[in-house]
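What follows is one chain in structure tokens, specifically the form predicted on its own.
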Amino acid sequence: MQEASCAALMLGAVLAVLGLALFSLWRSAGGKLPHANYPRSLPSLPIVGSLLHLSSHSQPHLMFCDLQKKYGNLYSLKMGSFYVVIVNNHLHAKEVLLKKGKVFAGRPRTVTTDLLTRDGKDIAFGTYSPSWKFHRKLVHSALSMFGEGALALEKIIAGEAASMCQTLTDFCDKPLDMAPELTRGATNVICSLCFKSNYKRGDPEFESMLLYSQGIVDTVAKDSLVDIFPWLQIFPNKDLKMLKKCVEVRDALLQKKYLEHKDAYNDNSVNDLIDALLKAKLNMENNNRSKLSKEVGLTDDHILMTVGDIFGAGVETTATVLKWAVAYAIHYPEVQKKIQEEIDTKIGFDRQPSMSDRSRLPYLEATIREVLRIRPVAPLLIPHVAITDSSIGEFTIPKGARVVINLWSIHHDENEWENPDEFDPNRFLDENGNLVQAPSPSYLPFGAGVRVCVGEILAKMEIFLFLAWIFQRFTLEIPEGHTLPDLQGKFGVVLQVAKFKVKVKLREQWKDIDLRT
């Protein structure tokens, strides 16, 4: 009896340990608690999860939009072993982003984002932590470090707008790909903030930057197979190889700028973001707080990744919106004409647009907002991760679940937007032509809450000023023999615009005016 009792106890202990191990595996794979109300799920198989039910020729944001018709506004699926919740409704999105922002402030770790950010040592892909909060606060400070704040930023942007307009004048009436010029303008604004430098047209370093940026956009955070099944990285992978090469080029540039700043650093002269981060790092080290410096992430790696993050995200998002705005202006010449008439009436021809004109140009502002609605920069916001067990609406969401906000679906919701697939700036204006803040609460172009885009204010300034300067002086048309821009877009970290050529025509009123003034 005693031997039988001992055997029973040992068996019980083994079963208990086995049970705990299985529970741990189950939790890490997005397991579910009994008696909880989980979102309706796509069918799932061992190992592959729901992947066989996600095979579609549609881009991910469109595919998730289609699945909404069958599974509802909130549903779940398995990406391999990862439990993923898709949010297609603005009420649920605001619960995730605002009401429970900190609960869902985590970020998933993936092979491609880890390569890009040195294991999450940045802001966009870094998970919610003291280090993340510290760096985000420093970046906020850097955006206003110029003393005059917004006025200094406006001066930088206006200088780049003037340079862009001169380049466009040099290419008047010739087929031109405006994308590199729009990107260079956005790049130079961020360069002024990060490095206190800029690039001229054709600069080899800038051309190299364009190539590596495109490679990163094409390969990062697209739920590729290597991100779903990390063990696949042991096999040859073309995209992974390209990403590593692009990151090496980027890191070499960042390292060069960082070392230059270290050599020239003066504690009494903080001129840009790198200086601000260096000052914080040196202050902690000089005060014998090196341990705290490591805890909040003031290592060289963290500084480089934070700068790289602001540099990459700040350029790609703004340049992408500008490209979409140009594409839609060519598709809708009546919209472009109305913007020009508004600028002519409210500003005239004897001065350039400024930020103080923003309230005077409601139709231009409405057009920008409509571009951001109909073609959101990131149609699927960077996935969030539940830091603890929680809920969305009536549904239980387990700790570790990845939550994807389908901004495309939210911005094209027929219950919120009349004729959502039509481009119509007037939806952001009242009957008197005055700007309305948002005709629907489902308008979330920059996200919201603790994870809202850190450069939102800067991006809005750039988009407004660049477009106001361009439309004040030029009319954009499709060159003879060319087709209209494709408005479908290519899914990636941002929704990319397919290449197209533009015919830039100097407006009659500006032909006798020196554009260099």
Given for the second form:
Amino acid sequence: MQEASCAALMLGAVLAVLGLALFSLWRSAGGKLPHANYPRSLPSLPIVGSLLHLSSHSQPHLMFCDLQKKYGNLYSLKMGSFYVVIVNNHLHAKEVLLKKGKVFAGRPRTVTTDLLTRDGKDIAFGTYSPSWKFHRKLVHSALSMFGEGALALEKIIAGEAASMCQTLTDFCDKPLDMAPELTRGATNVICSLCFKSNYKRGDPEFESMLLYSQGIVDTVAKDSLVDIFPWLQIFPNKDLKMLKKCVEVRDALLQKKYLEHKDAYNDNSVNDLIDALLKAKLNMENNNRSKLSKEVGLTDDHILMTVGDIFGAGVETTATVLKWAVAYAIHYPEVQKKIQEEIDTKIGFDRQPSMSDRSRLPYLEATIREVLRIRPVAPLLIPHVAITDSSIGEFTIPKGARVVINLWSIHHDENEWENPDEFDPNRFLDENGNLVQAPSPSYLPFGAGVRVCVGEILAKMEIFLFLAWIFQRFTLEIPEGHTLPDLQGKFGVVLQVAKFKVKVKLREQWKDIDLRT
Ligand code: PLO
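To test you: the structure above is the form predicted on its own. What is the structure of the form predicted in complex with (3beta)-3-hydroxypregn-5-EN-20-one (PLO)?
Let's see the whole complex now, leading with the same chain.
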């Protein structure tokens, strides 16, 4: 009798374990709980998921914005076999980024980002883990040590702004593509912080960096088919080939800088970001904490990928905002004029703009904020992943779901912004021309929460100083016979600006002043 009940118990236990295993398998394959309230979903088919319902648009941020009309502001779809939730509203976005920031701090692994980051050994695309937290903290403190607070940083930016203005003077009145100059400015600032070096105009290493970085921006993390169906890798793929080539070139450059730093390393003179990361690594190894160092992954690969992130983000994001600002300044000459009037009265012509002028130039500041609103650098941020089962608003979100924050929808929400498609810096000002803290809570240009942009302060400093220097000296116009810049933007890991030419005119007040002195 006892034996029989013992066997029954065992059988029960085995069945329970089997049931549990089957249940979790079914859940991880996208199985749904019967009574849960999942977000409304686009129709989906086996294997392709909802892709057939998405094909009509080429720009995902616009398509996801449009789909709200039919599915509401929180809905889901399947990218191949991946369950994706699209968030188009600021309240839900803040729940994901701030209130439940850690739950949603995961990142998806994709073929292209794995290639770029040696399987997620970086900060932007690496998933949430003790190692990720450690690296992010390190970078944060290194950035505040060399940047942000330090006067040295302002000097570096001003030096670059001066050199940029000199080049612009040399090319006055002729049609000029300003993009490489804006990029060189941003590159040299981040180069100083990462490597203590910079590039002269036309430097071959800089030219090669421009090329590989463009190749990476064109191909990485934009949910291309190979990211949705990783098995497609087995077929020849032009984009993937280009990405591999570009990553190789970038890695060789990073490796060179890293080795130079390793050779010259001196504990008593930590001068840049690589030195700071090396110091953390050596400290850990010397204190015989190599087990810890393994756990948090302070390997050469991690350091290289982290530097690659800071460098890549420092260049592409800042340069993109500057290009958008120039494009809008050309479209809206009245805005440009107001910026110049403000600079003329508050700074004048006897001295250059400095960071301490920031509070004195609210119109310029408002223009920058408006550029970041109307053309967010990363219109879909980088996808988040739910680390555990959770919820957004009243909706159930299963573990493993990818959560995409559509910043485009949030910045163009008609309930929050009047005529959201119109470019109007005044929306950030009150009736006395002073900056309003936040005209709407529906504004997150740098993201928020645990994954908020680490370079926010640095980026704001650079954008402010570069633009103040440019508009103090020059008026930007369309060259005769050219069309206005295209304001649509091309979606990618950053929202890219189409190439355009500018006529840079030296303002009357500067004509007699030699900028070289
Ligand atoms: C830009 C091209 C570089 O060669 C590599 C690189 C590194 C970090 C990325 C950046 C690229 C694009 C913008 C990203 C940044 C990390 C954070 C930033 C994605 C791909 C944004 C906007 O989130």
